[in-house]
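Listed next as structure tokens is one chain, alone, in the form predicted alone.
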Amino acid sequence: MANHLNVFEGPAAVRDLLDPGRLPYLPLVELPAELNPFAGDKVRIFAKLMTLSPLGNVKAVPAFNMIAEMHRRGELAGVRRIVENSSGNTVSSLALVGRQFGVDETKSYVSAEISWHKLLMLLFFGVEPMVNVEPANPSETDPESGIYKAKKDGESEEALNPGQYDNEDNPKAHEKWTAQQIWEQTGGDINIFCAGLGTTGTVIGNSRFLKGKKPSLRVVGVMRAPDNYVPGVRTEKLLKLIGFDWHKHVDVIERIETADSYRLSLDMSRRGIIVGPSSGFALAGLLQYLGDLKGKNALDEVRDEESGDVVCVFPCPDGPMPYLDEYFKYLDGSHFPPIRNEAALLNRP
């Protein structure tokens, strides 16, 4: 850690604050038995809290790396506007990092699926959103896709499209920072890494580093089940838009539905691990994989020979607040306490 006291000062204080290489390690916290149905099988599950980065989300890591590397290569000279295809965390992080490098304007092509709270978040951070209705099965070269539009927009004078879907500085950020932290925090005692599949930068960067250290490590990639909504991650069809060859970095694919993602996020948050639906999504995929292993009597295949444990890590991309209204949409009333004397409320919707 470059800054043990966690103090940032001087003209570059905010830029240094946003630099993952200058921060204390983000917490790695073990789930209690109430959240781990395999605790009795000597399975230990750890959440990597990317939610506690200065910008509150996992995309802050690649956003900083992409912009900093472009600055180092001189690619920001004359750039006045960043443009990206993103419905929230990536583009808001790019906007905040970009301003530290002299680029004040940011525009985003956002999915028509975007939550209202996420849209308000973009406006709050000064990002100009352009709502884009994509075809049901778009390709990267489809002129109606947000990725294509952002790339074309980025070719205009004084604009730049970082291109998170094929920019190598995306996975390299996790290889450089996230995975190294996980390796050191676990002392190398990690058997399974599990992450949701969005841009796939997280799973690729962590897989490269961790498998390089421990080839026996299993990497689980989690994708959205067809016709299921979870913010920040993709279905198999939408993953075809990704420019990275992520398949070679993943050993197992699990498909997870909307309700399980929101339910597990709610359960973790109520136990003091405040995380959003994509965190519940990753945990659901991990639990599904562990259930498959146990059902096949195959947990010993991934168990550490010395400790006898199965150590699992999954990253938590962001918190629940931008999606708060969605929990009440995708989970039924049995998950929430009643409002007593509700009639006394003023200005009810």
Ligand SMILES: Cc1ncc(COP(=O)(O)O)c(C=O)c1O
The other form holds:
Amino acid sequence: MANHLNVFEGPAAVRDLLDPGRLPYLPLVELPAELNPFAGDKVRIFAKLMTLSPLGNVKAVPAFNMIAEMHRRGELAGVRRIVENSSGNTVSSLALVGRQFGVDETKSYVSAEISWHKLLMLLFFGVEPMVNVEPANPSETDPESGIYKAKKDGESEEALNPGQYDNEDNPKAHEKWTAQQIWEQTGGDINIFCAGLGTTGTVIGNSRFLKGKKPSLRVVGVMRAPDNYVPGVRTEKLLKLIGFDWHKHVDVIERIETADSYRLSLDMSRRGIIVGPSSGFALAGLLQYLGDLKGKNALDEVRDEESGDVVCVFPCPDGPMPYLDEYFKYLDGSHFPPIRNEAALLNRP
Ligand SMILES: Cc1ncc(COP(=O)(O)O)c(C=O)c1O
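If the one shown is the form predicted alone, what is the structure of the form predicted in complex with this ligand?
And the full complex, kicking off with our chain again.
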């Protein structure tokens, strides 16, 4: 059956549905001028909607690759349980992909800062969460860190820790699927790639592939400003836990705060690009970088000579729904319409 009809059938139908290589390309959508303050400077900004994968988040891509590669190498034989340290998306993706490969149980170390709805999401998907209070100055080998604990648990005979923080099949997944798609979808006309830094798999995989095709591409990595919460991405301090050499793949670093991330996510969602806080975060980092270039009269340095455009792409890792209550915590009431006759409500938190 031709894949463009988007039909999955037969005994492997669900496994095929979860395979990023068998799906139609995820949409690449240009932001309207209302969301692009640099539209008048011939800057074009495209969102890559990882949210529209069947698992609803970016981690569907590395989760499938990590599990499929372990399966191919025969490492899943006798494994009953997947253990990972995760902010939620990776482990729910691992659980759903894992079941397609015969591993039914999944357990996750989750940070104490996890959102309540994200925690409910784990329970919904049948993932067992273990709340872990991370050390104040975490390091990869600190026995109190969730990464270390998941690694240790993964050493037992029936368990396996994919280890998204240093497993090469994480960035490789983006290299072979996400970046390949972006390259084809832009016809190679891409000047800036910008992504938030979590495990850094997205930025490394895309940077490797896209810079390999176009060495002049600028890669912007976005990190959380110190003490600012945004789910799925890290502060400089928390990035010390990552085993990858992500610095080598990033040209510029931007630091972004919580409220700006939630506000831009809300703005995009209200214009039909329904994306979560770390998508607003990536866009905020990109806009900060563009503002910096414009301030230095340096936009022409990145402009495409032929078209005269600056084409930017940023992936949107997930949607807003698991964090809905947080928008009301981090944005003030002026962002929302009032509820009329609120006193009559029967179900209130
Ligand atoms: C919501 C969200 N945003 C961003 C990221 C960062 O992506 P990466 O881990 O590829 O750096 C993640 C990763 O877990 C995520 O869950």
